[in-house]
Every structure is written in C-alpha cells, then in structure tokens.
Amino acid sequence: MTTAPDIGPVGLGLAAALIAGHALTSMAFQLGLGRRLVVAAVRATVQLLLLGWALERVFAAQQPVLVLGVMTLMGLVAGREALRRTTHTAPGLGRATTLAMLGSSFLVTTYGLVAVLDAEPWWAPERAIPIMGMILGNTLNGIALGLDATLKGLESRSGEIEGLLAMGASPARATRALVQDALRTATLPIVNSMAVVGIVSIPGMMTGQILGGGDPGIAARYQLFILFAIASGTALGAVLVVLSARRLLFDDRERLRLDRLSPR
C-alpha cells in the first residue's frame, strides 16, 4: 500500500477554489448565502489547521490528563452548538444539553477504545480524540434534532398534555407520544445513513483510511464499529436530552410550564 501524497500551500488554495462552485449557485440563484459561505470556508480552515497543530503536541506530549482535557473541551463545544440549534430554550436547558453530550460520547468511547479496539493505553490520543470527535460531531445533529422537536411539541401540543394531565396522566404518560416522535426524529438520521453506506457513499474514515494506504478491509471494519458508536450515542443522547428537557419543562406539581420556555 502506498501512503496518500501530502497536500502542500498550493494544494490547499486549489482546493479552496472549489468554494467558488457554491458561490456562484448563491449568486445566480440570489440565494443570499455569499457572506456566510466565506466566514464558514474561513473558519473551517482556521479550525482545522488550529486543531492540527494542537494534536500534533497532544500526541506529542501523550498526557492521559491532556487528552481528557481535550475531550472534555470537545463535549463542552458540542453541547453549546446542539443547544444553539434549537429554537428555544428554558433555564437549566444548556447544562442539561452539555452533560447529555459528554455522558453519551464519554460512554460510548470508552466502551469502544477498551472493549472493542483493545487500545493500551485506551487513553492514547491518536485513537481516543479522534473516535471522540467523529461520535461528537454525528451525535450532536441527532442530539439537536431531538431537543428541538421536544421542545416545539411542548409548545404546539400543550392542550393535548394538558388535557391528559387533567384526566390524571402523570406528565411521563401525558408526554409519551411527544417523546416517542422527538427520538425518531433524533435517530432517523443514521438509521437511514447506515442503510445506504457502501453502497450511495463510502463514509469519512474509511474514505480517509483508503486514501492514507490502508487495507481496504480494515478500513470496512474500523468503519463499521464508528457506525455503530455513533447510532449508540446518538441514542443514548437524544435519551438523555429529550427526559432532562421534559423534567425541566414540568414543576413539582407535575403542571406544565410553558412559561419557562423562550424563543432563541
């Protein structure tokens, strides 16, 4: 197998000329997205060369504590960026959000650096930070979706939950529908993402694998195993979320309090 070529200076800038495809869509098409498009093409190189730069001396220094660091980090970006993806929130909402995030991703990536990979140390950076950040990354639309669709269904279906609070349903049972709907809508994504893979599309890390050299197969399994992680803690998540987003929205008098809810 060889390894992938480096991409150098000019590389990079030849790559970045394929933004000009979207820009002129956004243009003819008076789509409006032009600003928007550069500080997003701006960030990301930004970002990512940043993030380069700082895992090359995290891999470097191979502190479990500096790793655990960084992961930490990651969850707290991501549970801020579900949260503002919503379009509402309540108080409470943004830790509840954040420790659904890292509860989920932290889980999930443990269990598949110790019981999967077979990782020694299971902390060591190369593996740990990058499975962390595709579970994050894949988890937190998920984890945005059901959030929201909970928080929309509160609000337009507060006379049926009401009603059946009146009738005596406790607010788990008054809930349950609204609840049912928001994790379908949270897990629907990957499920159908799973369905398709190999066959419409070769996802990222294989992709990234087979370019860098690798075996075909390994990358096929290795592949497998991030699919599975990231449909479990989009779950897993979207769990969490939608019942601590629930347990907020309702007071010890199990009424609900669509008062503590706000427009972002």
Given for the second form:
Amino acid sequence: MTTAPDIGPVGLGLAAALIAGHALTSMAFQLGLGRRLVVAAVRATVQLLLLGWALERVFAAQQPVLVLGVMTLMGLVAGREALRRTTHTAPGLGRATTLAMLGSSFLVTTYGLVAVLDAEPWWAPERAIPIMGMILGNTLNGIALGLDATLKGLESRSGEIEGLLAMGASPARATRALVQDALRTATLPIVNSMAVVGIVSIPGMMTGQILGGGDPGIAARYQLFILFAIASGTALGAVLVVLSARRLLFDDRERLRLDRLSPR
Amino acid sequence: MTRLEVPARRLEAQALTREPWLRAVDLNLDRGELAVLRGPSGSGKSLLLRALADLDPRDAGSLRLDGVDAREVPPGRWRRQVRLVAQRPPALAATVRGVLDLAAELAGASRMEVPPGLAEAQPVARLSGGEAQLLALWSALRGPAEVLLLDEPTSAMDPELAARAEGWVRDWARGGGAVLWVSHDAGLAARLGAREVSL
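Right, the form predicted on its own is done; let's see the coordinates for the form predicted together with the partner chain.
And the full complex, kicking off with our chain again.
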C-alpha cells in the first residue's frame, strides 16, 4: 500500500491560489463577498490545521476517555450549529437538539465500530473520530432541516392543528401530517444522494481513502457503510428532534404554545 | 343539569401575542340553553371561546362542566364535550368526505352523512367560505359535544342557508346541549329565542 505524498508549505500555497479564482469572480460581479471569503478561507485553514494537529495527539495517546471527550465535543458543536440554522427558537430547544445530535450519532457510530468494523479496540481514535465526524456532519443537515420544518409548520399550520385539537385530537394526531412532512424533508436529501452516489460523484471519504493509497474496493465498502450509517443517523436524529420540538411546543393541557416560539 | 360556569368572576386568558387579556366574565350556561354573545370587534369574544375550549393558557379563573373542573378532565375529552367551531374552518382533509371521516374518527361517531348542497368528492380547498362553515357546523352537530362554542358560524353563508343552520342549532339545543354563539347579528337572539350576553 502506498501512502499519500505530503502537501508541503509550497503546495498548500499553490492550493490557496485556487481561492483567487473565487475572489476574482466576486470582484468581477461585485458580489461583495471578498471579506467573507477571506475570513472563511482563513477559518477553514486554521480549523483544519488545528484539527490535524489535535488528532495527531489524540491518536498517539490512545486513551478511550480522550476519544469520548473529542466525540462529545464534536456533538455539542454540531448541536449548536443545527439550532443556529433554524429561523425560530424556543426554550429548551438547544438542549433537545444537542441530545438528538449526540444520541443519534453516538448510537450509529458505536454500532458501526462494534458490529460492522469489528476492530480491536473498537474505540480506536483513528476510526471512531473520523466516522463520528462523517455521521455528525450529515446528521446535522437532517436535524436542522427537520427542526426548521417542524417549527415553521407549527406556525404556518396552527389553524389546522388547533382545528383538530378543538375536535378532541391529541397533539400527536393533530400534528401527524406535519411530522410526516418534516421527517420527509429531513431524510430526503440522503435518500437522493444514495441514489446517485458513484455515478455523479465519488464521495469525499472514498476519495480520501483512495488518495491515501487505499484499495478502491475496500474504499467503496467503507463508503457504503458510511452512507448507510448516515441515513440511519439522520433518520434517528430527525425523529428525536422533531418529536422533542413538538413536545416543547405543547403544554400539559395539550395546547399549542406558539408563544414559546421566537424568531431568531 | 349541565352548567358551564366560570365562577371566579374573572377569567384571564393569555393571547398568543402575549398581550394579557383581562375581562370580568361570569357566564353560566344551562343544559338546553342558547346564548348569543355580542360585543364590538376586538372585545375578546373569540378569545373567550378559545379559553372555554381550553385552547389558551390562563392563570386565573376556573372552568367547570357539571361541577367538574376542566383541569380534571383529559384535554381531548374536554374539547369533545366543549366543542369550538371556528369562524374560518381550516381545510382538515382533501375532500368533504375526508373531513367528515376525520370528524367521525375524532368524535368516536359513526359515518357522517354529507350536508345538503355538498358532494363527497368535493375538494375542501375550493369550498366557499359559507360551504366550509356548513361542513364544520354540520360535523360538530353530529359529534358528542355537550356545549357548542360557535364563532360566527354562519357569517359567510347566504341568508337561506344561514336560516337553515340556525334551525339545526336550535333543534340540537332542544336535545339538551348548551350553545354559546358569537355573532354581530342584532336579530339572532330573538330568532333563536336565546339569551343575549354582552362583552
């Protein structure tokens, strides 16, 4: 197995030159994105170099507690980011989103590490952390989409929901159509991307594994595992966050409490 | 005897805009009684109906049906007994049959017949305001309600249909139910033989 040639400072500089193309577009069309582009590119550079630096140390330490700590930290940041992408917020929603994020990604990652990869030790940081990262990154999207659809739907369809409540429906019955729509919104992107993967695009992880000198066959099987894990994590995370949001926006007398919802 | 009462002399309901809505209310409805609730726009008639159906939180007052406090009754059951019919009924299903089946399911009632003038397959989204009101009132009258809270239930109906609807409600109340009907129509109380309550 060959390993990937390292990218030195000169190579990295040449890679950064690619960004200049983006900057030129921004200037030519007066997009006003110049400043944001510079900030984003610098952030990406610092974050990824720091991540590489930190992971080297975590991998060297081989401490399960440290792996667990890193995974939890990733989950917390992802939970915050998911909530930030919604147009509304409500008390308790931050905790619910983070729990949905951590719960779904931990469960799916652990299942993958223990049952699918069957590696020794199962928590080995060089597998656990990248896999958790892949799952989190995609589950984040599903959770944000599902949550946003739920909050928007509760507001825009309040007439229908309260009409059903007035007829004696439970909150679960009154929001059945809304929950279906929200879960469909949350899970459709991953279903769509599964259908075209390998034809339209070679996914990032598989590309990385091949560039790293890995066997394309093994890379394909890993990618498949990751796709299924993402699909499962997204569904689980979306269900958790959608049901939590619904619980938070009804009170003990089964009243729709839109007064708890505030625009961000 | 069925009595819907708010004996605390004051019911405080909180509107969704977080504006506290304060109004002294002392309302008793007897079984078989029809009451027409009148008051200027914005005086809180619809909010009162929502509060009676336990759809809005309130931090004072009390609400009882036959002496039983609303808080002691599961919310779904309370709302089936004290049934609110909105002025602009939302589209709850794709077709007229769908709405009737849904109403029957939630009411625990048997299959409901189609109201006069409507067809089973008619799309609810294309009903006129009056037709939508007819469908909502019709299904509420066929449910297990003991008290009907009607928020201008005939405001979009043509005069003939409205007159028929008034007759149905009067007949329903004769069967022992109590009705609180919000209306701006000055002649309604007289036509129904109802007590008039002002806000």
